[in-house]
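Presented as structure tokens, the chain that follows is alone, the form predicted on its own.
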Amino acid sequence: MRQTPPLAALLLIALGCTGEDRSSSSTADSARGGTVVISVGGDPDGLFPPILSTTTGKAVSDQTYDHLADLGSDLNTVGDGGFTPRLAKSWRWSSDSLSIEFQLDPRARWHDGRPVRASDVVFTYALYKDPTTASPTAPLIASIDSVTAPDSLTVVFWFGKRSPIQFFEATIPMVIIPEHALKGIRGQALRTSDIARKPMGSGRFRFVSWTPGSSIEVAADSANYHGRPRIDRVIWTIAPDPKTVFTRLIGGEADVLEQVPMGDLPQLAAHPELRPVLLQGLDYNFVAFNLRDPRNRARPHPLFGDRALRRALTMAVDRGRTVQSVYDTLAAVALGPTVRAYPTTDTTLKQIPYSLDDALRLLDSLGWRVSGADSIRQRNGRRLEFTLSVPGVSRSRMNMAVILQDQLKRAGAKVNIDRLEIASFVDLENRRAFDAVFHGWHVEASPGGIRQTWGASGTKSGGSNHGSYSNPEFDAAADSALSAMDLPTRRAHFKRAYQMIIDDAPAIWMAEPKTMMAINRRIRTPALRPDAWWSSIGEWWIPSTERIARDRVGPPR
């Protein structure tokens, strides 16, 4: 009987890997062909780019549409020196800033043949802005006045004030799209269009085809102008079960698994032909207090609306243990609202240290006492006692939430725990009807999503402050941060805005998670991009000693 690994025996293989296989190529190694099939859980949620929120769609979109230009792995968006042409071979800026004008490659045509031009860049740049397309990209271009076309190569982005991320809003949320295809359609309309379920873009990959509930394929475009792939053929492959997923990497129907379930981590390791990659992640996880009384917002909190028993109840938590209880090496102890793959984050931030007698002496100095056959601190009449709303999908929040209750118990609070599926969690946040959440986020390439999530601004209705959270100075920090045209400045800032935040303690930071990903031996990878590690596949590649039968069909003619 083959016996597994321990889990502590995969995590030292998985901590020395690396999103690069460094693999030499021979010459008949850099030989192109064969074909990446990547095993996923679901369908797209459309590929109709101005759309799309779910990974795979954003995957498939990136390999067949173009952006301007492309993002590095350091995930530097303050100003243009992170990035790397695209659809645009130069650009120049304007003595003023407040414009940049692009010269698109004059070799880049659409899959149907016709040259991608300027007004293409301009009739994207307004589709996204259309409130009938309802693009939940449209925020994060809303810096962008306008777009103009002085010549047929030539394209301009014109913006109201200066800003570090300029660059970074100009080429990164929206891929170029083809007036000719969709001129005259507007709306849902667009959600039906031919082109919203077969692609035609400019990218290293043309579509091919698409199965609901099946596959999605696209293959190599030999006449790129930017060079055709290595590999042949991409093919994501669909099974709406976890389990299915799984069994089609181990048992070889596919070559790439993007998230690996803890659970499955052993068995991982007992397939050698099976590379661990291990992503620094862009999620963090937190408790999110509510700071405001759900039965009358204008009124804080009872427990929550005191920042000291907010920090106390943090010191409480030993967060190096529970994420270390439940993620393994898998994820890192969170530093706050923030990710440490942004250049931006300092990772000497202070955090309130674990120290369960500080946090019983503190409980003490503010009238909470012990009282009753529970041990349940009471003051004015009032229990100790929250409830903690968990989304029961996630089995790591279940998990960590079970185990600070265990810890805040010891500090004499009571913790009820209120599982509930995904709809009804959002529900309860979007009317901030709880008292603490076990809420977590993916962030975006850039920061500037702090705003929304921690700021003032996202207090209002409609806006993703959960917790109410609300201080002028941080909002100030923040901003400064956000304006500020160079990385030290914007280090500087953000540092002393996270800074104020942790010491506020309106959420316990728990866990910066990593992407474990896994991909066949075969497969060769450079570096893969934390937010997108699907942006290179156009220059990975599968000796040809290495090859199956599914390498050799190649692509469509």
Second form
Amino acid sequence: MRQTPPLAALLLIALGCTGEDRSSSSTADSARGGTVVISVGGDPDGLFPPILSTTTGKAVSDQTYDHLADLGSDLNTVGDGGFTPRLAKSWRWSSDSLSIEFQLDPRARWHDGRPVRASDVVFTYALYKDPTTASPTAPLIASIDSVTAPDSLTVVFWFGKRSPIQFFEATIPMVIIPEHALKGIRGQALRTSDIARKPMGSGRFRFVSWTPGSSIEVAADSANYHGRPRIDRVIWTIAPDPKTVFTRLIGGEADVLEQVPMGDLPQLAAHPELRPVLLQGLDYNFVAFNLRDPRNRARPHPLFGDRALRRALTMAVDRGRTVQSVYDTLAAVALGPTVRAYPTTDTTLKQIPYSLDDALRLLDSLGWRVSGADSIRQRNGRRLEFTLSVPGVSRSRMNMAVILQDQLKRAGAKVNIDRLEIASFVDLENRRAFDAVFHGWHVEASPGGIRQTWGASGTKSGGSNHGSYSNPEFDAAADSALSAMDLPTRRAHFKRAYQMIIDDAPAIWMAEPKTMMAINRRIRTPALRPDAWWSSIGEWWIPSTERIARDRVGPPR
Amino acid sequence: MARYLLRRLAQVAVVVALVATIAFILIHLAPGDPFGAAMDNPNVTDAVRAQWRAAYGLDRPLPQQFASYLGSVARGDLGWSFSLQRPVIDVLRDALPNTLLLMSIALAASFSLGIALAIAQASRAGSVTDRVLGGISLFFFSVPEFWLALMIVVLLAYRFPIFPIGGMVDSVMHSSLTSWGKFIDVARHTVLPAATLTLLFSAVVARYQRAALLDVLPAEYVRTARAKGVPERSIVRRHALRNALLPVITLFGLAFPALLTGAVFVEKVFAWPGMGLVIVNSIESRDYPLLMASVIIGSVLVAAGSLLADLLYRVADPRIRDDR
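Can you give me the structure for the form predicted in complex with the partner chain, which would complement the form predicted on its own we have just seen?
Below: every chain and molecule of the assembly, starting with the one above.
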């Protein structure tokens, strides 16, 4: 099952896979110019910020539009200490913390030359909240009551109650959109509007072109109020085949690959012109048990309704070895429904330990006995057998599922792996028509999504808590954590919530993968943000002596 | 001839309508949803999903959706692509010419190469040349499209970087090139995908054509020509080939679906922005309007290929003209 020789990954990490390239300081070569080519696997789902959900879409949008403030690489979303000014040059909290007043940078201009005004921010907020826009970002700004504009450069965000991530909610989920380009357009017409495919923002890059299935190009905005970016152009070159995406990188046709496939790591090591960059991931994957009977949701699942059985199965899985076999050093064992990148995550959470002997004893004590010739346990005529559905697009999850199948067989449980294409997999989850699923979540920069993914509110039809885990004490602890105003208290409440869910074992927490990017060494970068590595592209640079033919083409006129 | 053509066109219309109806039913029977990937985003609430469904008319009963779709198609509106957020007609306008370019080059090249190989083999039947060429064509006849495409990329774009790895143009340099430069750029990018399709399909043509030639070469009129002292080269090219072309003309009709299927794999590996990619993406994303339009276009291409083959057949074989 091993995909990568361990030495390959170790070597890559030994090479110093940090986000920051320290080989040359930014002041050593201040010349501007050059082109960054990013190899990606597909077109974005549009370029209209309120509705897009693909990484490429967000990356392009973040170059062409502005946030009010930017998040730092430590992802501290509590208060405003972890943020730097962007479209807002300063801000002030009200004494009761129920409003934040932002002062916009008066130099900010849309790419058509008009000034950015407070009314644009008010318009943006209304657009994201408008039900006819149907923005998936709307839940992330639900705590904002209203946005007002006392004058053309002042904008005030009003909140119904205090929350530690008020500032994050006001600044990160939304990018600011020009009112004059979209005024009067609503609903479906927004998606078909010109700006939905040709973004016109105030960001450091201007949109140039999008040739579907081929490329997207943005060029440095030389008149930008934060200064002209150091790079002339950024081009996303699109190829649908993963091998082609990677070959473009090693063949020199592209400079950046966002996620190097595990199987290609040894090849990456053979290309010294490429710099591996290891980023702390914002993903975790797990085997979720369905706690309700898929045939009659009023009843508990005949197997997984039993907490003790779930714990026994968890005990029988050697997660450390499984994760190491599949990811080598490029993932850690998941701690629970969280990621280590959050400053609120406590790494000392007590896990259900791996012990086959204890698992066997527990299963015996629960009445699950081996009786047939195939060594599969039975109780009251029911075999300890279930189907684990896995999305076929995830090779790592498929590989882990096979190892897990073998390990659980030793405990007397039979796992039938059902490999599904992604649309069918999602359909199965949404219908709750499964025994167990190998799921993965990519989480936001802030841990607020825990309510929707593991809380009782996510258990209803259409919610994201597919396994229907429900524990009022967990919900209360998560709510306390999310409303705690200081980091230590927040961390303590989260620790209690996570410990509760780990002990309840609604899932076997498998892996927390890291992101292995590759960037051509001629491109120098500052530290990269784990949730949005592209956020600093405007500060990337290429020393003039290391430029190649495509760097000298220059920006389009 | 005009009546025949009209009758055949009417048949094509019926076939396409049937294909569209069956495709619509099957597509909607398949599990999944156009917003499947978005549904995997925990922030997409029930209310948002309901709004999306309503916006695209997916909340209505299936017969109503189908009637509405047929109405739109009749008005020339192929709908809105959910996954690409643009009109389906625009997606097709971009992709179809690219695929037709690739297919027409591959079609012309594979028939030329296939027939040439068949002549070389049939005129030396049983010789070493025949066996070597037969082995080569059997190899290309048997290999999977994606494997051959990947091998060609590795060899001619990566190990020996003679041609670009993928795409239809150089996304970095293309806009700065002169008109001639742009033409050369597209031509360079076309070589490998077109060559892959050509290698695959010329093997098929060669095998069919060789067999057909071997059937014709012992015929009496060929023997007569030989007896009259006509050179062997002339016998094969002038006398045998025309009669041996008939089975290959049938193959011409079959080439369209085969090349379209081949294009799905070849376009994916070479990142060629054509119909193959559109079809794969629309299936993966359950993009109903785009998938329906792709199916219709595909069936039109296949029917058009078949019609063209029949017309060529009539030109090549006067007996058929008399029959109809």
